[in-house]
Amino acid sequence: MIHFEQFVLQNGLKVIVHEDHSTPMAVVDVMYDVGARDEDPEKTGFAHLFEHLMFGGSVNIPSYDEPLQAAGGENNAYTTNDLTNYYCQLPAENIETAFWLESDRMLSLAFGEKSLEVQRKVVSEEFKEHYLNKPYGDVWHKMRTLAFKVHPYKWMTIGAELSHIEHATLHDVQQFFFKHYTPVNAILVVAGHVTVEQVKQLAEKWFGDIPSGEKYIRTLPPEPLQRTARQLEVHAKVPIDAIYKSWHIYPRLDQRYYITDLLSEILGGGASSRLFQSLVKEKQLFSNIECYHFGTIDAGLLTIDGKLVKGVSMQDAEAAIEAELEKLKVSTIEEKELQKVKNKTESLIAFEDMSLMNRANSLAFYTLLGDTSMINNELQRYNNVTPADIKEDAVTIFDPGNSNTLYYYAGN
């Protein structure tokens, strides 16, 4: 059981406190309710660009890293299609340094042509290195546009096109910041060797006077039900052929999410999974194969991706995958096999909860979902899944009309 207390400042900032006096450290985690799905389709990549800009200094503090490092701290951030998260860890006795830094860049981030130009170049180089020039680097650009026709999950966090970042103006950037980076759209989690009273005092002191901003109301177009299979062939300079198959699944708050999560583990969660045992070890059709999903808040994708053994045809590889899926659709799995992946899930949750940083991040995420207490009942939701649920889920998800397939051929 992870204990926490929460309160809301007058400006709308949600604050969650998790006391853990077994450590001398403290974590300050600020999660903003903005991700790539909230971007203008003609101006994508801004949420990720901001992850970089937020470390460029504020009006009052030229460098974010220097004072934090002087206080013995370290920090990082990440952006997804759903959210943006900034977090730092430092000795609890220096925690006010983190409050000072985080509140200052929320209130008065430095906007200038110079800092924008620097970060624009950094992100552009990242785009080229990881997505344009890397083998298989464009897979998810292609798969997203194949699978999503309406919902903004159709572009990646890095952006739909390099030109969107290259042409980002200071005005565009300022508008995005003032729309999303406000107390009413943020969650502050403080965890570690702190007290609730101490956090209340510091939160009020450093964040209380920041104007609340307007609550961002998300109105995204839902992706229509896919009824016809989609395929795309790609020929590129890559070492070996690969196949990627994706199917639409459920939103994060749908109970079926937990069924699908376990289903992905049964199929492709490591060396003991069905796909690996059958198609890598026994039939030797693939050098590696995985099944996974990204846990997106809105309805996302479950994906199987595999690298083919040289000489194996794409048709044989795909037929072998389909045969494994058919087994799940026609026969109920044994309780023993399901329990094995439940045990693995329980171990993963327990391992994650050992880290103070992970606990803080999870508290922020569940608060964003609307129910902080989910951190303590997720395991029960997994344990409620039955073999019959897995079979029903497989039939629904692996409907041929719901599939998106990328055939990635090695060649010029």
Second form
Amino acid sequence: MIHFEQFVLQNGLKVIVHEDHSTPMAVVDVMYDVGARDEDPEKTGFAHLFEHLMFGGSVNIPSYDEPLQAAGGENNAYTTNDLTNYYCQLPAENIETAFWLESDRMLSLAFGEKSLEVQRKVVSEEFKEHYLNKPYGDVWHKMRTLAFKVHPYKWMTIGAELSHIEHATLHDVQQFFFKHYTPVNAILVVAGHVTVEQVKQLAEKWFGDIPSGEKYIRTLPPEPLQRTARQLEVHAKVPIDAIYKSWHIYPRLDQRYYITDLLSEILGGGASSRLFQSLVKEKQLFSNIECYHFGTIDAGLLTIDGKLVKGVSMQDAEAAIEAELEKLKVSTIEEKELQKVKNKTESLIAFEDMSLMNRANSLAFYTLLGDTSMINNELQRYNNVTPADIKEDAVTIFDPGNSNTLYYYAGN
Amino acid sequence: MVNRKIAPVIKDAIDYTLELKPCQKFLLDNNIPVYTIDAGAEDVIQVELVFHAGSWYETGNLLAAMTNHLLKNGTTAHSAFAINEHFEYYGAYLNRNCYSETATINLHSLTRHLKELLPMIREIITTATFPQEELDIYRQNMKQRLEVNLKKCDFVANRLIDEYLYGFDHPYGRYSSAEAYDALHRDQLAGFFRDHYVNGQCLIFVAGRLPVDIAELLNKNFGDLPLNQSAIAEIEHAIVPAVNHKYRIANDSKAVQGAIRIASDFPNRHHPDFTGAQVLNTIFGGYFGSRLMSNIREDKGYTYGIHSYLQNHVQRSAWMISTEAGAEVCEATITEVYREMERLRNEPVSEEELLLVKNYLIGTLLGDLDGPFHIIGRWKSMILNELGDDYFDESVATIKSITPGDIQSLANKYLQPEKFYELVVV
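Given the form predicted alone, corresponding form predicted in complex with the partner chain:
Full assembly next; the chain just shown is listed first.
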């Protein structure tokens, strides 16, 4: 049970406080309700580029990092297709430093030309490091384009192409900031060795006078139901053939999300999972195989991704995957196998909750989803899943018409 | 209205008293030492068995790592699948890791399931069978994985720089190859297992919310095994560093980035300069605000990240600078690295920058002591490196008291370009 209290400032900033007096530290987490899905299709990669610029100094404070480090703190941030999250941890006695820094960059940035110029280069190098200079690095670019025709999940957070980042202007940056980086579109979580009263007073003092901004109303085009299987063949300079299959799944708030999460564990979670045991160990068709999803807020993808043992044909490999999926569609799984993945989920949650930073982060995420108390009843939602649910879910998701397959061939 | 130009008053992190929660120690009937930290809010536990079974003791390349990895791939009573299913059914994770000196078996689970899991660990460390088929599958899959990894410039660079520092025949400088995977036989694994696990030397580290009968549970499962019956074998490996100091390797004709590694040999944690060097390293390239990051990422945009660190083994360390930079700016990046070394040698660091780094280090140390797993990790490092119980306190005292003069003289002693190996893999 994770205890928390919440209140809302007059400007619309939602504040969550989680007291934990077993640590001398405090965590301040600011989550903005904006991700790559909110970008202009002609200016992708912007939410993430922007995250970098948030460290280039704010309107009253030339450097974010230095004062925080001087106060014994450290910080980081990340951008996903759904949201952008900034978090720092520091000795609780210095917590006001974090309020000062975070509130000033919510108020306004410095918008320096030099900062933009440098971060464009840094992000280009990040793009190269993670997506270009790596075997199979372009898989997700290709898979997203194949699986999404309309919804903005069709591009990666780093951007659809390098040129979008290279052409970003200071004007674009400013517009983006004033549209999304406002109290009414943000969530503040303070956790650790703090009290609710103290956080109320500090939040009012530092965030209270920031203009609320306009609530961003998200109107994203939903991805139309996919009815016909899609395939793409790729030949690239990689040593081993690989196959990637993705199916559309459900939004994060749909109860079927929990069923699908357990389904992915049954297929690909760990060394006793079905795909690993059958296809790597028994049939020896794959050198490794995984099944996963990204837990996106809008309907995302469930993916099976495997590298073929040399000499195995793509057809045989794919047929073997299909055979495993077929088993889930025609026969109901044993209660014990379902219990196994539920138990794994329970301990995963317990391990994640050990870290103060993770707790703060989860509180922000569930608040963004609309219900902070979800943090305490996720396990129940998993436990409600039945063997019949798994079967029904498998039938729906693994419909051939819902599949997107990338055949990635080794070439020279 | 609050004046946002004025920073709130801070308490310097160096004014904090840092205390490492003491760990408890007891011996099992067969003298296996057990170290415990009982803390935390969640019902979780970690039990780590550390064996002196690292690559230091192997008689064939990869023997230690392969033996360690295949421990849970079959026992006289259970198949690999049955073993995995047992741990996973209880939501537990059993990880294996092989290092240069030690190899570990590490269990994470909910505390209430511990008694169901320890007997299977006992079974593994006494009756693992290393089935031929498991070995063949593992070998084939590792060779394929290696083939993919060898396409990555950073992977290749990490291997080569260690070889330059220590020589390929030293455990710190050796790396895998398809031939090495092919050369190992089942009998060698079984022999290494017999000598270094069944009849080996073991220490146990336990942390989390401990059951009241933890000592009894451990004794029942491990206290009667023929472990720790003899002294650890004294084996010497000669370090044979490379003669040439500069390397440019072409790995991928289409690479858009190069992997840069610049490294020099450095003494181990027992050396009196060690903690001071860590403070110097933090200033140089050890945190986001470091000289290397500020110059090469935040001013020039040559890279997504550049870091320096002390890569620690028990016997030796290495001072390592590591980055992936745009292919066309690799040489410019190296020039800037040496320029930052030169600045640290020639100009004393300001009191302000040094205080910031001290606060940062103490603050992160304070944060790192969050939770039982981190605390036992500190103890484990001190115990396995035989650093003594006061090491943590002494390190904290050094961080708090080090001066700009100390930093400059350390820079002059260690940050000399001619001591470093330099490698770019493109």
